[in-house]
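First, one chain by itself in structure tokens, the form predicted on its own.
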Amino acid sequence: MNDLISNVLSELEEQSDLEKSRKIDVKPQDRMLAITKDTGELLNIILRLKNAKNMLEIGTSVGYSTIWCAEAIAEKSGNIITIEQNPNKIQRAKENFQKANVSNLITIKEGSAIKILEELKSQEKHNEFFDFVLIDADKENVIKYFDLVFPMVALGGIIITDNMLYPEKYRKEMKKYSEYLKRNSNVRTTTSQIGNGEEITVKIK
């Protein structure tokens, strides 16, 4: 990993730790709510094993997870489309992408994730296009996000969903989501204990 990316990730990890420990006061809408470092490492390794080129991320926040993914996907001259509604977080993400020198790999879509996913899904070029998807947005709509994304995922593509186990207040929604996936004969899925709990789902047909 080059120094630019490593330094930005370290800065964001420090910021996230400060927020989680409540050592700094941040408005709820401005909190990073980032994946953990070990989740970032997991995403990076899966992307490399998959030789992924086309990635979709639902929930950019300030770009921590995006940078972990961009570091891996860059070696395949890949691209990431990432979706975020909060303008302040988008601006912070853009600054972080520039500092990490990965802006050329990333397209940010601003607005409602459901509306943007419906728009992407309506474009024929995105049919079975993405070989890697990260879902890390509001948990109330997680099943809706999956259903919109699924036709855009290539056969053998991987969908990672964050926050399966933590925070505990989301467990009801995430359990319902996991059970929904297990009833789907078109996927294989498992819940990993890494980080805040990651659902790892593979499209098999």
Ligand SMILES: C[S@@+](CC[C@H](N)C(=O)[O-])C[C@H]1O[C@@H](n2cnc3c(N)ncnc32)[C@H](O)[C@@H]1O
Second form
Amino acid sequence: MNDLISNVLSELEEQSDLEKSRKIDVKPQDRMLAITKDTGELLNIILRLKNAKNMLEIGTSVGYSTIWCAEAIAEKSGNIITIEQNPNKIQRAKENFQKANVSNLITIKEGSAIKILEELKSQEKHNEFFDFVLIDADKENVIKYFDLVFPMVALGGIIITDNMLYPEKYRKEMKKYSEYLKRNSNVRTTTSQIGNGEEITVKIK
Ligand SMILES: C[S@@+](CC[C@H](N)C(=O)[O-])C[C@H]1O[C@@H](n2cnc3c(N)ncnc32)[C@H](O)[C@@H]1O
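Same protein, different condition: the form predicted on its own was shown, now please give the form predicted together with the named molecule.
Following is the full complex, with the preceding chain placed first.
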């Protein structure tokens, strides 16, 4: 990994640790709420194993997960579309992408995820287009996000969903989601213990 990327990831990990330990006081809407470092490593490895080029992310925050993913697809001239509605976080994400020198790979779509996903889905070119998707925005819409994203995922494509196990306040919602996936014969899915609990779902038909 090059120094620019690893320095930005380290800075953001430090910031995330301070927020989680409440050593610094950050307004709830400005908290990073980022994936863990081991989840970043997992995403990076899956993207590499898959030779993924086209990624969609729902929930950019300040760009920590996006940078982990950009690092894996940079060599393949891949692209990431990432969705975020908080203007302050979008500004911070843009600065972080510039510092990590990955801005050229990333398009930020600003606004409500459902509206943006509907727009993307309505464009023919996105039909079975993405080979990797990260769902990591508000948890109450997780099933809706999956349903909107699914037609845009290529056969063999992977959908990762964060927060399956932690924070515990989401567990009931996320269990419903995982049961919903298990009933779907078009996917194979498993809940991994890594990080905050990652659902790893593969589109098999
Ligand atoms: C858990 S954080 C994302 C963390 C990021 N993936 C990372 O690991 O670095 C969720 C983000 O989704 C955004 N979000 C929540 N609901 C949204 C919605 N309906 N539309 C767009 N963005 C949304 C929040 O503003 C927040 O920044």
